[in-house]
Each structure stands twice: as C-alpha cells, then as structure tokens.
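Shown here is one chain on its own, the form predicted on its own, set out as structure tokens.
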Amino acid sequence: MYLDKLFSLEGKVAIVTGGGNGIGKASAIMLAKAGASVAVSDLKLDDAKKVTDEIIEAGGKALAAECNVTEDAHLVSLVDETMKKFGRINFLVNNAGGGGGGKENPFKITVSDFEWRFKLNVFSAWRLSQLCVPHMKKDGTGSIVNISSMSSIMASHNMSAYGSAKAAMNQMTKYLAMDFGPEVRVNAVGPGAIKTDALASVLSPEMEKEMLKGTPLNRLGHPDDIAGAVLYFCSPASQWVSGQILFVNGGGIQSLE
C-alpha cells in the first residue's frame, strides 16, 4: 500500500456525535481532511453547522444535524439524513457523552443520575452502532470509534457512574469487534485531561502543574491530539486493528489526587 493513501479517507461517509466542540469538533475536521463527507451532529444544531460551515469553507463536503444521543428517533433520523444526503455510510465516531468530573458524589447522586450516565455515554453508542453497521457492511468496510476515558480504568473520589460507564464502553468495544467483525472494525480511543476552551476557562496554571506531575510529556492534551488517533482507526492505517483501546494520555494520568 502506496503511503498517500495510508490514511486517506476519499470517497467514504463518517458520522461524529457530539462534533460541534472539542474532540468531536476536531475529529470531524480531521476526517474531512482526509477525504471524508462528514454527518456533524451535536445537541446544539448552531454549533454543528458552525463546523460544518468551516468543513465546507474548506472544500470538504459535509452535514449538520441536531441530534440528542439519549433520543432513539434522533438517532434514526441521524443515520437516515446522512444516508439521504450522501448514500453511505463507512465511519461512526461516538464521541458524544458526559459527567464525572468529580460531581458524583455517591450519596447525593440518585440511582436516575447514575442511569443517565450509561444511557448517554453506553447506551447511546450502542444503539447507533447497531444503526450503522448494516449500511457498513453492505458498503464492505466499516469502522466504528467509542471515545472512552481515562477514567475507565482510574479511581478517583466522585466519579463512579462515569467511570462505570466509560469502563462499560471499552468492554462492549472488544465485544462488538466480535459482532461486527470482518467488515466492521470496533475501536475505542481513552483520552487523557484534554485542554478544550471548557477545561482551559478553569484551568490555573498551578492546576495545569499539579495535573502534570505524573505526565511524562508534561502538557495536556489538545483536541487534534485524539482526533489523530481517531484517523487512525478510521483510516486504511489500521486496517488489522480491531477491539482495542488506545490510551492517548501523554504517557501518564493527570489528576488532581
């Protein structure tokens, strides 16, 4: 394989959750870069279509759509706006998700808290999945990302259901590697403490230190940074690579334990 087309992506279809900010933001950026005609959804339609907006600007072909992740009808049309739009689809990056950050404390959060969270960052991901895969394997080539988290294999006070349910994620990743496999591949990219605009609005610079002390590269994470490792997976790169989790953590773990 010639080394321009290790990591093109001409001609196939992705879809990205959560892609009107930070690591989705940059993961559909990233992907139309590469070649790919990208379905941005996000909660927030005006936020999505400002990505979309710059993909286009770009010369990149792309589609803005509302999408609530917990919302099954949602999802459909999701899957069926990008399939009316472009006629395929190759590539889903479940990057939409939410909670911990310490805000879980187990004897004020209810046994509804701790559901939403599997609902949003499992849940959802597995029924787009099982959404997406038929037009993938009818296309004879799939990939399918999880954005997972450190947090699923840490322990930090607080953080219990996110972590669980992030935990949960990188399981059903090796599961559905078996399901879907061979035309589908069922990767999961664990991120590190990634500095997005919402991270560096509270972040001190003697935060950013303590965070750092177990990092061996010694800075946080940016968003272009795991939407690296997302081409990867997506990308003829990693054509043998199936049911794994990629830790992209600067070599350590940034805590504030």
The other form holds:
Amino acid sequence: MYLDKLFSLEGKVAIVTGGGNGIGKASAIMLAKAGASVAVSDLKLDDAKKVTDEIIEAGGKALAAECNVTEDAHLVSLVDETMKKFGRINFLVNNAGGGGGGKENPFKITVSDFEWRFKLNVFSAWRLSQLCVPHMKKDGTGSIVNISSMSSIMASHNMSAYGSAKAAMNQMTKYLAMDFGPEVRVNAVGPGAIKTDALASVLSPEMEKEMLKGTPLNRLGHPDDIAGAVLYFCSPASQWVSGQILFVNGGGIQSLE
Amino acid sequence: MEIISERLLKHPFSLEGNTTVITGAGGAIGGTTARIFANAGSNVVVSDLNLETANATAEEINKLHPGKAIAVKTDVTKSEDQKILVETVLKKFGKITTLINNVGWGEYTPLLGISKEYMMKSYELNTVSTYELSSLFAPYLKKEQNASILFSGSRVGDTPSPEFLSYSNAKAALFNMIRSMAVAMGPEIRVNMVMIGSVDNGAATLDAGYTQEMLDRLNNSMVMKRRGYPEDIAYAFLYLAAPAARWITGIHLYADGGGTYKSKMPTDD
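Form predicted in complex with the partner chain structure, per the form predicted on its own context:
Starting with the chain above, the whole complex follows.
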C-alpha cells in the first residue's frame, strides 16, 4: 500500500516511443501497472497494438499510435491524439532510436546516414519534448526519460554516428533539465546490453559468455531492469532528481570485441 | 544467475524480508531512510554514535511496525563497536541484506592550515570506517538475494570545495571505492552511492556554518528551487536497494534537485 502510493502514477498520462518491443514495451507496461494511461507509439502499429492490448487486458488504459519519430507531422499528431484521448501529458519516454551495431565505418557511412542517426536519436527526442512540455507544465508536473546507451560514453569500432548521437542526448538531458525545471524533470537511462527477444535470437551461449567478461553482475540486462529505472524517474520518489544520466549496465561494458 | 521478471515480483520496490543496517541513522537523512525502509517492508538496524537519537528513531518505527527496528550505539571508527554492530544484527535478525554507509561529518575548514591529525580523522570517519564495515558485513551480505551496499556520497566530493577540503577529499575517495567494490563483490553484492545535494538537516545545517542568507541564495540557485528533504535522499536509497535496481552496480546517482545554475556552491565571500 505504502509503495503503491510512493510509486503511483494514477491519473497521469505517459507517451512511450518505440513502445512496441523490448525496453519500450517493458516501460509502457510498467508505467501502466503503476496506474498511468499510456500512449504506445511505434513505427509498426501492429507491435504497438499488441502492447496496448496487453495493458487493456490487465485493466489499464492505452492507445496505440503509428509513428515515425523522424517525421515532424507524426510527432505533432502523436501529441494531439494523446491529448484528445487522455486530456493531459505527464511523462514522455523517448525510447525510439537506433543505429550502431558496428555498421558505421567512417569511410563508408554517408553524410545523410550520419544525419539520419542524429535525427532519429536526438532531434526526435528534442522535438517531442518541445511539444509535450507545455502540457506537462500546464498540469503542474512532468518527467521526461530519455533512453540513452552505454555507447554514449564508451568507444568501439564503427559506431561513431550512433555513439555521438547518444552522447548528444546525454548533454541535451542536462540542458533541458535546467530549461524545464522545476515543474518538469528530465533524466536519462543508459542501458548496457539488454537481452531482448531480438538479441536472444542471435546470441549463442559462447557469445553471451564473451560479452559478460567484464560485467560484475554476470548477466545481460532484462528489459524490466530499464523499465524499473523509467518508473523511478517518473514516480514521485524521484521528485528531487533531475538532469541525471543513470547507467543500468550490470556494472560493466558488454562487448563482443 | 536467475533473471526475475518484474511480473513475477510482488512489487519492484518492495524490501519485504530484507534487513537493512544504516549508520548515522539518528540524524535526519539516516533516520528518515530507516523509517522509509521499514515502511517498504525491511527490518532496520538504526546505528548511531548517539544512542538517544537512535533509540528515538527505532521506537518510532516499532510503533508502526512492531519488532522491525533496533537501535545500536556505534562509533564507526572503533573496531570494537563495528564488531558489536555485526553481532547484534545477526543475533536479532539472522542476516543482513543492505548496508547503508551513511555516517559522515564535515565542516568548514580553511584551505590552508588543516592539521594532519584533522585530515586523518576526517578520512577515518568518512572513508576508512565504511571500508571496514563493508568488509565485516560482506560474508553475510553474499548469502542474500539482491544484497547491496550503499554509500552517502556528497556533491562536495565531486566539485571544487576548498571550504570543506578535509571532508570533500574523504568523500571523493568513495568514487573509487564503490567502483572497485562493485567489481570485487559482484555478482552477489551490488555497490552504489547516492550523491547528496544540499539537504535541510535542520539544526545540523546551521551548525555546519550556513547562514539563512546563504541558504536562501542556495535555494534560488537550484533547478528545483529548493533544498532537498531527507525523504528525497531516502527514496534514492530505496530505489537502489530494491529489486527494480537489480542490474545496477558501481554507479553514483545524484539526488541534488537538478543541480545548481552556478557551478560553485554559494559561500560567504
């Protein structure tokens, strides 16, 4: 009862981008369990719908939205749709993103590919924040959680576009915390390697062992490990915490190199 | 190692079945943390140099949650007291799940002219004692699920703080301690630190040399426009001790009201 109250999001409304799978899905479900109505946006409407079906089946409130976060019109309509259905916005989880994977050879990646990674990982989060914060301020309380990455602080081969985009996201988090406070808090979570269904399907036991060589907690992450941090940053329990980048990574770096 | 899905847990922030030892728990932050941990389901051991305040905190908790709290008088710089603390915890509750090294003390010291004796005393209290207690409790922590050691860090350990040199240096040492311990004590024990911003500790804040005018300036310079409540820090400890944080180790989390718009703490210059 005490904890339910401390971490309650009852009567509040959240938007989770990239909410159809993995970390986004776990976060959407965790926020819904804590009482929030959740707008689950995803590039694939079917994936978003599966998540909202699960939330609604469990007695929660949700809406599914098809959204390409690199399209400004999609972001505007995501916010409009959420306001129309739920009447307010309190939380924004900027989870949609992508790139990396060692596919960013600096001699092969094009300027437009590099730009696209910034558009997908940084500009989308900034623009959606700009659209949501007036609604949050109007409601008197708000929290933005940006899903960053360990790539934002480590270095490895052929990930310079994704890594620097995520580093930009960290710094944007700190600046926006100053701009949007005290009503709206802005924090980021930097996940290590999370054993999502997508990763699990290509991971051999040998590869997993190799990845865990430098990880004190000796396992890969679970999407709920990140969702737990997202709930903490949205809940009243973190009311005096803003501008933070929290690395949830088992204490180390999981790498195949 | 087993991965427990949140869906299988009663509550991602429940401390049901845990036993938590908190040093310096007669004070504002430690005492509030003890109350909140008990509310979240944990047994709590309220350790403090001042048995009177420790007893008061434990009694208050036991009124709400009978049998959940005990008070122990501990001078954390004395090995004899450290041993008594460990023995008392094991005798009363049979185990320890979380150790919160919260004890610490700092005060205004002029940059030049701090005696060697004073520097060593500060280091002994703020740094060495936490190492010793962590070492003593580690074998018992290792036996428990989701065990962790938490530290009270301070903003002054991370920013130039010439007005608190003896204290800020001792707190700065904890940065390496938590990371080294996280590597050596994993996967059984997680080790993390809460970086505590300026919290309203009541009388203790004024004792540390702040004037009301300095405090007003401080409040206004903060992003959240206020100093922290002890609860704000206790909640951060709660999160880091809870199942929700079970893949977090070796990190320091700032609970500091979003920081300040100025890089330097206001002083009476």
